[in-house]
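Below, in structure tokens: the form predicted alone, a single chain.
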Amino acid sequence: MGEKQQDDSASAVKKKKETVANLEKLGQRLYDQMEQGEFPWVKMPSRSIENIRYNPDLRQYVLGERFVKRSARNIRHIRPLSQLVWTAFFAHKLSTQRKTSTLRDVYYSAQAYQMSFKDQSESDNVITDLETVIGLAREDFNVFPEERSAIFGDLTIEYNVPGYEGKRMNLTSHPDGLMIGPALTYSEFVKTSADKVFAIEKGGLFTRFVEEKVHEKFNALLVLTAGQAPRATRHFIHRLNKELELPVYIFTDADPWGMHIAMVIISGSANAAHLRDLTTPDAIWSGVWATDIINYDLPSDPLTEIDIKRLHELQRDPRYKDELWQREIKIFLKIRKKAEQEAFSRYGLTYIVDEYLPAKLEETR
């Protein structure tokens, strides 16, 4: 193993050992507190609309100064630390025992123990809340979404999950991608002959590029978003930037959600602004732009009322200000018009890789 591989692994050993003593000191301050004669409280930053910032110099949102305590004096409170108390004893149980969860069994496995949640969204919003308090990603604590998005292209990485430590992997090995779990999350980079990364909003342009043999032709990792990439994947996508040093392209449909996919990437989320190391501020978004639409005369639908409303909060938003969002904005609005990927098919199966993938990477380099 390299020296990079090494500082890899101590770093990612290091961040387990950070997360479980971060889970032990929550539970001892609690028991603290109560040996104490005082009634258990908690103490975490106010996740409020009022509380979230935008940091230009970070180029994504951050919470502010305000926090909210709960304690177990309020009778309202009791609920939800409780709830929190549980969440914190099960990542603990995760960490400890390497092992990992979805979002959906913490929601099934807190029955178990009697602990209820009134739904799925109760249960992953007082995940957040642990995030806040520990200071650390739900990842960290073992806790993924459901996997989704893929990877495919010449990158070695060398797994480190139990029963499957030092066994490498090259990601050209699936024809259908790899996808983008909780042991590829975390596994090592061992090398790669890649020098870019496109991220790919849509399964049928993610598919045509790997029969047309994109990584080859360009060079390049392709990672499948599906849609808004999830936190995991966004991570993964941040450290190919970082610890590569990939220049990252993203390409997406011609709409305004599209153009919020992108962003996203970028800079990150309002729900997220706890967190860093989910965004990649350098990463390009290369189109569909509405721009795309008229230059290539592309097949495309009218906007709905829905979309223009949110072209218009896109208008406002502080991470939208630089001059190409805001051009791409206001020619969606001119023109009223939308498309998908899969509209460049008009020209032929391989249009969008023998001629546009070229002239965007050409334009926004």
Contents of the next structure:
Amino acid sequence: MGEKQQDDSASAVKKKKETVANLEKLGQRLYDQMEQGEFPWVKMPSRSIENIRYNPDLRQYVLGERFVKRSARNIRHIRPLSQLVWTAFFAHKLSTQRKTSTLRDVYYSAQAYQMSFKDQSESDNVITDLETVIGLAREDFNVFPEERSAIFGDLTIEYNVPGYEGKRMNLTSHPDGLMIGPALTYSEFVKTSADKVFAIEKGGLFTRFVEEKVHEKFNALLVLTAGQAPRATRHFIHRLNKELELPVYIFTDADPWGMHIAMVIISGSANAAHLRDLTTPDAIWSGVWATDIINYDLPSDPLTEIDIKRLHELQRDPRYKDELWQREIKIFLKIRKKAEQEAFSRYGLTYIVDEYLPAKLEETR
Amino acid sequence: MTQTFEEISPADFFYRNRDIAGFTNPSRAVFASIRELVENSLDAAEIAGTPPDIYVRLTFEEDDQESGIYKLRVEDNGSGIVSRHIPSAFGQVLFGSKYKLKQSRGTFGLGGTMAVLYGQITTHKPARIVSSTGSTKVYIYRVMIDIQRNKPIILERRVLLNKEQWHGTIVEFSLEGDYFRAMPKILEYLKQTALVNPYANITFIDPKGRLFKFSRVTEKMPPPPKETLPHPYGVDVEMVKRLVRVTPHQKMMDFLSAHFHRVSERIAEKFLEFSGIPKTRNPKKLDPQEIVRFVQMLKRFEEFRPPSAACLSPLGKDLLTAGILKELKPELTIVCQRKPSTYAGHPFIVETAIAYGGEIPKGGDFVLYRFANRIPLLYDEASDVAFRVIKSMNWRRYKVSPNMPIAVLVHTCSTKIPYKTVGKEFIADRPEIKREIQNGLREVARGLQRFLSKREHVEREKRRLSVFSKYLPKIAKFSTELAGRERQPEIEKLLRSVNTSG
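Show the form predicted together with its partner chain, please, the one above being the form predicted alone.
The next block holds the full complex; its first chain is the one shown before.
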């Protein structure tokens, strides 16, 4: 595994270099345009709904052929363009000084440079523009969202954030798990004894798994998505799958929303159609299925109207075209019931670990 | 039971019905007295062809200021009054020089006399009149009115030598009033009078000794109106009877072409043929029924030519503009003079103006200035035809939005203004007049629209430029830092191109 490690380490550093280079190239391009007496402009793929398509080969959404040009000659463009340039400048500063920031923090930082954003959604939108223009995720230029999820299991990582360079850490060292924040996201993987990853929707079940030593019994790394997985977490799961070649099993509630949490980890979202490396196409949704509600006779609630409407939407979604998904959607619509992960507690606290988990792993292997 | 009948004189009639002439209460009375005398003075100056210099002074009659008795003095540089007419001019109701057909300010012939009459009944003091026509003599009279007989009583008559060839009239009398309640209207009246007579100097000293001066901005006066004959569409039975009484002509042919406006021999002949009256018929022999029929036929005949506007004296665009600039001090003035038109045989001309910005107050409705024959109309605004026309217009079409600082002016001049009431404060909804006001206002509103559009365009350009000059330097600055360059790129040329490209 030694050789592979070297490559991985090089890739994280390479990515950082690529980010800085891309930002500088953008500045260079705009600078040259102005030097040539031209109004500065940028061109980027359009992110409008009509330009988002599903790519079956990549198994994720991608942007189509349409481009938009944002030019300072246009009175309606000049403000967003100047915001974009400032954001690039700020991202460059973050990257070269190896500092991180949050979306909210970027919004406030702008004011120190007499750049104004109407509200945070305007600044968030400009950050997405910058991702589209330079073709990299905001995490690459050190801007993270607020929400955090966690990981627990036998994986040793090596930090490369300032002050921690070279420092190693085993992810079993804290029983609550470790937050997947900026430092962990770009750490290098050193070694692991695990041979699989469990991604879990709910904090309660995550804690139960840690307590029941699922990581040891099943030789697994446990990732808490805490609802819809943040992009940093999706990227992290992508790395675990790609760099360490670990299969990924996803456990969610048995309802359309749980299904979609699994699907976004697998195939990504339309909002991130301009980005790559956030998806894990080979990850597996292991449960809880509609079928499980019947087979395990789980305590359940009736589906609401909104649930049913959502199921019909998913039924038509190209990401859901595979047999498993279509079958489960049909069963949901037939039984009109949903269940939570905690529902297994009716058979005792360890039932889910002792009985359900081995059975499902066998079934979805 | 026997009823007693008594004949009352015109003076007696107005004594009993002084409300009609605007002398309703002490406050209105002060206002009406000043107004009547100022208007007489303006007319007199115009007859003399001199730009008016009018001096008005109101003082407390006695030391006791609570009594509400004032002395009013109005002085002008007008044509003056011929000596023998002076007592009647101020001591006899309905004695006037205005019973001819031309545009003039008053029409009742009440003005001056009514003020003097009101003074007499509230203070029982004589009026003092000084006047000269510019001859070698100045005449001074002290007169009272014998109300029951409608005759002046001359208490004193003096003659002085007029070394300086002064011409004009000074009227001075006492009256009961309430100046402090009337003050806002009086000042508004003087301001609007100054607006519509920009060639006049008007000075007013109020009882507290405060001086209000409205100075002329031009010596140019509008051409004086010419007298004219009655138009066949505008006469009534009484008027025809009077004409018949005074005419020297013995044949209808000659009678028609001599006494009616714009009736040639050819038209007279056609009309007589149309109405079946023999050309040689003696007008003096027409019986009452024939006169009634004659008037009816006049109205039915469609080939009379419209009356000429030579008898009218509109202010004209230049004077109107000068007056508005002087009294309202707006940013923009647009004026319009409509072509002469007629209603019921009476010629009229409408002048309109819009003033925008500057010192014109913002907020609420437009300020409306109404004038009739160069008299400001200050009361009953909401009943006036001009007010209704303004209300009915869709101002948004002209880019006018609420709360803009806008004043609208409408001046109607005619040999006969169709007032709705004897109070002469608002003009009736005659369709012909309404149409002219409407067209006039539309024209000035279009002018305002052009101005507002142009300014909007300039402002938009300014805003545009400010956006570019705010953000382009930022783009230059941050891309310079991103690119790691020392020197910022040249953006002055780009900014200049924004400025000129519109």
